[in-house]
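Have a look below at one chain only, the form predicted on its own, in structure tokens format.
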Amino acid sequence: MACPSDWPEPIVRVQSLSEKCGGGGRIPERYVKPVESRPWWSDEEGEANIPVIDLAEEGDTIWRVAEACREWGFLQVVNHGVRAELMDAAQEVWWQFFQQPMEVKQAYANSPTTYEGYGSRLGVEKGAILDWSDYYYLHYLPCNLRDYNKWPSLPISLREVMDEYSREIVRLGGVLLKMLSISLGLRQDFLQNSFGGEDVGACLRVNYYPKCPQPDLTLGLSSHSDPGGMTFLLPDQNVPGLQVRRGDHWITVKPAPHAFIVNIGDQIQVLSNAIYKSVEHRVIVNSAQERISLAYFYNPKSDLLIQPAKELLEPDRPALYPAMTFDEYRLFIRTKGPKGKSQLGDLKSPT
């Protein structure tokens, strides 16, 4: 299966649609979700929130991280070593980018081959129902994929800010992988080595969610689990939007100040043989406020085989998934778009 080199239909920027709609009007039918997929709010979620863990605390931090990954698949980390000023600067440069004239942004228009650049849809299915968002996707690692010419040149500080921010996320990814390896009873470098050692993949998707006049009919990002290893999300501090599936309910995440929201991706579910599971999440939109978030994906080297760790297999718990490279695996997402967790179910080994 190969990814097409172009989109099946002309691309429409959601930011432009939002501006045309103004404070009222109807969204195009292409963005109206089926009734069962539309957002809804439950009084039962109350004060529920994903766990917040201080990485600077001594004692049982590793086991608190492990418990959050096992019970939620999500956690928030504070005192993670990334400067608050750098986090704020990273969000600010992308706010400035998305406020540039459309012709400036269009110079970076992407294709489904790599997704790198300025985009407005995921998946190449003709006639698909679309999400209410635009985005910018860029590569940081491996180094041979990093092309600063594909990073926006405006605002002027963007490339410098994002280079430093990227280095910090890669460092933090190593810290969390070490914790998870220890918690699984594996060598502390097991997951890092399974990802390719220093030769990992790291890429960023900046999500821009314009105002939507009918937020009850659509989603900013449809329900999905992340296909990679681990995701570090820098959320909008002022406008909630991320929802995490918890049983039959959707919990709207309440971001802690200058925290990263971290979630397990499908590749760690495979490597841990489902001890740690990726969890479905989605994004709701807002009629009064636009919002922005930065999702950094810390992934295995694309051509390495990923399979359940042999040390975690037992006669009564055989490997649940076949060996597959990350390149082969993520092609599902790039062709089909967000589809809940169906990609993992489709790949399960026969029992």
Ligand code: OGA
Second form
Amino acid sequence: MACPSDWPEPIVRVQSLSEKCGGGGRIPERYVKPVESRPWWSDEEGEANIPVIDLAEEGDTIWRVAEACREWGFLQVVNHGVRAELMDAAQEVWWQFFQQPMEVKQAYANSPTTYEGYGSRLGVEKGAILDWSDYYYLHYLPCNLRDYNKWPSLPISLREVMDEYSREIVRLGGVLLKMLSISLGLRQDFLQNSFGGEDVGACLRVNYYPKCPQPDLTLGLSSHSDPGGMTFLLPDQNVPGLQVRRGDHWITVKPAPHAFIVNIGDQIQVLSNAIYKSVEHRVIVNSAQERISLAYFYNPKSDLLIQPAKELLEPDRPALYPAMTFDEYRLFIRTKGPKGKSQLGDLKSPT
Ligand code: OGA
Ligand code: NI
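Having displayed the form predicted on its own, please output the structure of the form predicted in complex with N-oxalylglycine (OGA).
The next block holds the full complex; its first chain is the one shown before.
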């Protein structure tokens, strides 16, 4: 299975569509989801939210993180050590990027071989129903994949801001992996080593969700679980949109000020033999405000075998997943596009 080197059909920028449809228009058929996957706002779960955890607090922080990872697969962290001004600056440079004229952005148009650059679809299936969003994807680690020429050159501060931001995320990734290792009863460097020690992967997807005249018919990002290790999401502080699956419900996340939303990806579900869950989530759009989020993916080195930790296996709890590299795993998603959690289900060992 290989990824084709180009898109199966011409790319349409959702931002341009949004400007063309205007406030009262209709969205093209290609963005209309089947009835069963259209969004709805749940009333009864209106007050629920994913756990907010203060990382600077002494005491049982690790256990609260562990509980959130078991029960929700999601948490928000505050007092994480990343400066609020840096977080604001990171949001701001990407607002400025997406506000530039289309020709400027098109210079960074991406292809399905690496996905790096300015994109408007995931997956290469011809005729697929698409999501109501554009994005920008870039690599930070491993170093040999980092190519500043593929990062936008404007606004002028983008590269510097994102360099510092990226360093901070990698630091925070290390902190969280340590907490998760300890809480699983493993050596504190277990997960970091399984991810390749210093050679982890880190890449960013900046999601841009334009206004949508018919938000009830589509999704900004279809339901999916994140394929990598762990994700650090900087959500839009003003515009909600992220929904997390909780049984049969979708909980709309209410971001705490300057929090990161952290979620477990499929590779930690595999390594922890499903003690920690990578949970499905999706993004809804609205007709009044556009939205930007920065999703930083902290991943295992891509050619290492990832498999359930031997230390966590018991006679009545055998390995649920076969060993596989992240490279192999990622190809599933890159060819098929977001499809809920189907890929982990498909991989489940038959036992
Ligand atoms: C993602 C993601 C959520 C959001 O990029 O994988 O889930 O709020 N983003 O944009
Ligand atoms: Ni995601």
